[in-house]
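Given as structure tokens, the chain that follows is alone and in the form predicted alone.
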Amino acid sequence: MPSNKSVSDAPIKKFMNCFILKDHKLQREDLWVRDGTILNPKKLFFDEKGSADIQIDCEGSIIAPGFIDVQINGGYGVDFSLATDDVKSGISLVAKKILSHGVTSFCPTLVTSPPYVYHKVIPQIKVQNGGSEGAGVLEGIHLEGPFISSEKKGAHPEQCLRNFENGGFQEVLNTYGSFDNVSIITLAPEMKRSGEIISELTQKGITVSLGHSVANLSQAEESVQHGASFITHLFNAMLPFHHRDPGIVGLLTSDKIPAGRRIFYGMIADGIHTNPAALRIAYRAHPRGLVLVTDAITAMGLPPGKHTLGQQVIEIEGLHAYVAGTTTLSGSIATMNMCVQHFLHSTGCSVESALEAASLHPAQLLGIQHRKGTLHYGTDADFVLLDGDLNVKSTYIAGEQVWRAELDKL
């Protein structure tokens, strides 16, 4: 039967003997796609009297939604904090990359940088749809500081490092100089007058998130109060965990959250940043808010050897990343389904569980889950196929093919 082409011309796909992530489970089940948008079979085909175009055998795959990565600092020999002439080309270049982890959307991150740099590049960063040019850039950039604390500043330069005390949301404006595409800003919430920038970057539609900080439990709390709703890498810089009085790790269990909302919190899992006990903890606590980030930085695809990260110098020690000279760690070079499988492996979790930690709770926490992170109908036709070991065997965005890994080893 030829397809109904009342609706639009483009060729309806189907994607066959698959298993697909909908619904919080993997299911023995076809995925139709047409113009970049998954569609309800039962609609076309009795509302259309449609059928597919295009019949695509999956041999078993599974099909999950494609991954969002909301910390990447760079990869590749590109470190996005660099002030450059043509920041776009890098973003390009990484975007490129990332197709072959699985990664169809993600936030470039900024670290602690002199003003000059943010005005150098925040600019020069825009909202753009992925496709065959590379994964797309989601909401906006990610900006890790200067608005830190110098106890806990990690790989951060504490020569640029900033606060609000005296200049207060003004003082934000002034050294970000624009917050155009600005999508997350990690911040300390123990600053003075944290409580009011919290509240006028939320008013802005920014994802306001708490790290590199010496925050106590209560602080965090009014923090999530005036807004905040996400935690940066957690466990690494901030408090550690103490029976009384927690920190920011306390969130994933406060009685204090309001009443319909959910604190999210970023876990790199890359076996190096956090110990396979330390995520099996976050991860039984609050399952639901878990979000995987790689927090990758430059040397990411390279080999060992020093490279930069911002005002930094990083040096590669087999799959560690460190201040060079320092045994502080500095990001990571790990990779999102790296990722993926070393959650699922470390927690024991479900497959599924492992799968939406990179696609569906970042895009809840950025509030497009209606359109990123699920297969449900109407949405992006991002997705990612899949083996059973969870290795990216090929990757989509709106419908269209834009990796595979047999044309990557040719």
The other form holds:
Amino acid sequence: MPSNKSVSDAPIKKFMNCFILKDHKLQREDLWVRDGTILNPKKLFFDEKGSADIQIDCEGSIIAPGFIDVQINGGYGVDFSLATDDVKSGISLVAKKILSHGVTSFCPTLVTSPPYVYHKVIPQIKVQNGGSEGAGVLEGIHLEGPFISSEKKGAHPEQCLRNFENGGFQEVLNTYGSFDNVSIITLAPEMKRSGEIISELTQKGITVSLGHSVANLSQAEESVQHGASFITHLFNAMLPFHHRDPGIVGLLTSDKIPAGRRIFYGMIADGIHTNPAALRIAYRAHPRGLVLVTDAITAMGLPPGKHTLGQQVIEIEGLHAYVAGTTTLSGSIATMNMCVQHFLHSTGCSVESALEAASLHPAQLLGIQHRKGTLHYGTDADFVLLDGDLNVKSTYIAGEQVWRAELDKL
Amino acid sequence: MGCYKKLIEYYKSGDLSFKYVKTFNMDEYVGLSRDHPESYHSYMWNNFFKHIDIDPNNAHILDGNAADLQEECDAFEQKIAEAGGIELFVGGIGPDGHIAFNEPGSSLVSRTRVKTLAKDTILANARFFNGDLSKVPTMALTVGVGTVMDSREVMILITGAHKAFALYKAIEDGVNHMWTVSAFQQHPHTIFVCDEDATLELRVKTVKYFIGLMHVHNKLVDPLYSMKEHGNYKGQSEQ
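Okay, that one was the form predicted alone. Can I see the form predicted together with its partner chain too?
Complete assembly follows, chain above in first position.
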């Protein structure tokens, strides 16, 4: 029975027989959706005298906010850092495929590349809403490099590394060509003049992340003072924790974080990039800052063998991806839902915490938790239905089903 | 609350539907937002309405934030009349014998109106507002004693030793506006449902008389049709 139409004509969906993640707990509650947003059923009942038009039995599923991946370099043969004329189809392909992992929003990530790549690729990637065509490009692109440390370049090509010592902010602008649709930039804060660069980027609304760096703790803390708020794949590509100088890792428990701000940190919980014990240490030290990322590369979703990533060639063996001919890890091929499951099992944390690390925390990092990352009334109805083991059963964007397990025959 | 749970159970087992049921709540706080967890809007939604198939147009609760409170009360009386009057009134009582928010001293022929809450009631409610007396509403809209007397059947639920004295005053003493629930002595169809503790202040003779009507009692707690067939109800030992 529809409402009295005083607010909207749109059909009202009621998802019942489910457990929803609400107020940090899984609760036996129904989820109401209308017009692509989560609806307040009490208001509907008393103010609009409305009730559900469509009732959907979720068969005891868990409903969590859609996962948000803020570091993903490609997948299914697509490499976001490849300078083609048709970046759009690559983005669309990945966007569509990751729906099956429960990801409803993502930040396409570009690894260290020569300026011509940025100039060609960045203008082709636009922030856009998700839908039946695929997950949404949320807030924009994640630029990981080239202003990073050569000592911690990982799989990034040495010849493309740069610094802004002489050119300052102009150098950064010249390298990338544009900041339109850029959401996150990873850089090494020990580089000279990083403070002014970080301040300037933060003022432009860009999230600055620390990574691929040999910074010590005080350099890291200073960069946070200037506005940095994220750490790119904690533990990887940075100095190891040392008890007299914890380095960037020490930010998790630093007392120099400005009041009212929280430092977030990405973790690749694929069981390879980080030992579960290290994952547990980080989680226990600072549970509310943990953001699960896949750092997935081109080969994610593909069979074993050789593939390209940016300017380099990588090799797949099982769940491992190495820079060809070396033992340097070059990114992961685990999917987001696998990361959530692995995170849950390794840390022994609650299901709610595991789900929030992939939804609420990335939304908070990007400052968009008022519309994404939760199931609060009025927020975008992007959510996933999961079974008890957190396997994805179906994915919804703006209240519409965009992927379902039984239909996916691939 | 137990009553609502049972009704929800019957609805879920398919024995009962609320599609054509009209409800009128007996009271609501003045000045408390509907979204406040202690409002009766919230209480009814969380504990009853959201679990059943009642038509929202048929669920009536007084609006404690109406611009003209007395007008709201008059309109409520009007809606009751339009619905054909109340078939069954179900409620509890306060330790001071009040029915709805008809505090001691209320007129026994009163209608729906604004009432200032007694200090006792405010103190008793403080536990729902984190013990902060300043947050407890001081006024409420309530149906009158007269409004309830107009119902065709009245059922009062009284449990617990703390209600025992009020029960005594309600049925073993005279009709008195200081114990407003006593007004139902003059109603043609009233049932008082009590547990043993609530009878602690009554005369043994009274209690024995009503217990002697055991067969009537048993019929009242018979399980509903389908649950009886499937043998999946839990027996109750309510007195």
